[in-house]
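What follows is a single chain, given as structure tokens, in the form predicted on its own.
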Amino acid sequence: MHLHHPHDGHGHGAPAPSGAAARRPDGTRRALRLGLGGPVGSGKTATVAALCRELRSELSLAVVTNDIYTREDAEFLLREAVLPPERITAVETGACPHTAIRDDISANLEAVEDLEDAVGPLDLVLLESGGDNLTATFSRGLVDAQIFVIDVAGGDDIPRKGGPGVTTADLLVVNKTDLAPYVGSDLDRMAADAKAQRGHLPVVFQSLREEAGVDRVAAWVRERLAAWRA
């Protein structure tokens, strides 16, 4: 499986118009916001770890988690230190997670605008969806670009089924590829019903467990960086 090359009409692998002004206060460029959305299970967590390892050398990063109640999500993050502490922080959405990504974004807003001017300039934030359905969309107010991941135990019947979260997302990932003959799932099927449902958008299939791990989504990362940023 492989990275296809976005055709969305912004331009190759260029950001979304966002809601959100590209600049801050003091006239600097804020840094590109992503949001990693998906169900429960899916490895979104997984994701954003592996991105860190990936991109910390080259990018000044921040990681913004989402969950209903607690901090989990950044907690595990703390414990593998994929980033310094100072560089991590949580939003307790207190309902459902979609309701703090899409339909009142000022505490996610107000977590990213904390970390940059405690951590700033940043080049890269990422920001963590709790887990939720197929319906899970950023609002482009508080996101440039979302990427939506699913995994083959969720069933191999979820790109067919589409929802926003599918048929939309900058870029898919259909992750845990390597427990495709554990589960009975036709990795074939998958990527011809996600091209159906998505026509040029992007998808990546990747087993976080192999040697290639996040190299692809990790690229693709660069490219809508590299397309900020000019």
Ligand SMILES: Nc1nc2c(ncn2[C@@H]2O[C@H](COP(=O)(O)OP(=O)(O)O)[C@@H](O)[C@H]2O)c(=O)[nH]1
Second form
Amino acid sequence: MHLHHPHDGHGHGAPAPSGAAARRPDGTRRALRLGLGGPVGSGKTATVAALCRELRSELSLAVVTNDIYTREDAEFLLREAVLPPERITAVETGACPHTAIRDDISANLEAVEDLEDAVGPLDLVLLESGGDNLTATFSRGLVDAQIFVIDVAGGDDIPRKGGPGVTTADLLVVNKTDLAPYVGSDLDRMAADAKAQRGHLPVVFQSLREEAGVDRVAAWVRERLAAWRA
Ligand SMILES: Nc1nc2c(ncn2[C@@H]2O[C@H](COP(=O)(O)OP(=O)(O)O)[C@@H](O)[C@H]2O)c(=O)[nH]1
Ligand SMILES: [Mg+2]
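Since the one above is the form predicted on its own, can you give the form predicted in complex with this ligand too?
Now the complete complex, all chains and molecules, led by this one.
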């Protein structure tokens, strides 16, 4: 099976336009929608939580989580109080997570629109996919840009294996760098493989166990938002 997709040519830094209209039915600009995908346990929810803590004082934020049968990720974010509860919503996909973020995005679109109706104009909505494999990517009709989160404990050959998440996501995050010495992952090799797969598309290595661990991803989000507003 051939899983390596060529770069889709939108990696020059400007946001690839989403298939969805940029304005809400009442004419106001809708929020920038960012998707976070990646394998189970790589740190998607932890990254969402860290981004909320980092950005909530400067932006109007909301989160949509996707789980197969539960609302666990949303419940974690609620327990951690990363945002007021009315800004966190869960979609129960009931099937493979990629179905709800790519094939039939209606439940997620409705969740985003309900959030915007309920809490007023939003700057940014973060959509977390249920954990899936290396092929799960978001529909461009649902998100304006996507972050793919892998981690060093999942094996340092993951960037080399490619797949559309690794090769085409607008940002690749390699998380849990603090664990590299314990699991024998070679970060230099991961960086070289990621570069070979992604060309000029950005890659961030991060550890959320470190102070300011999410800073570079937050800076990337701010850049996307600035480009979106422009
Ligand atoms: N050591 C370490 N653990 C992390 C890091 N980021 C997340 N985790 C832990 O990894 C586990 C899975 O994270 P989670 O965000 O739930 O993964 P998700 O399934 O991708 O949403 C949790 O126990 C997190 O606390 C990190 O940078 N370093
Ligand atoms: Mg999660």
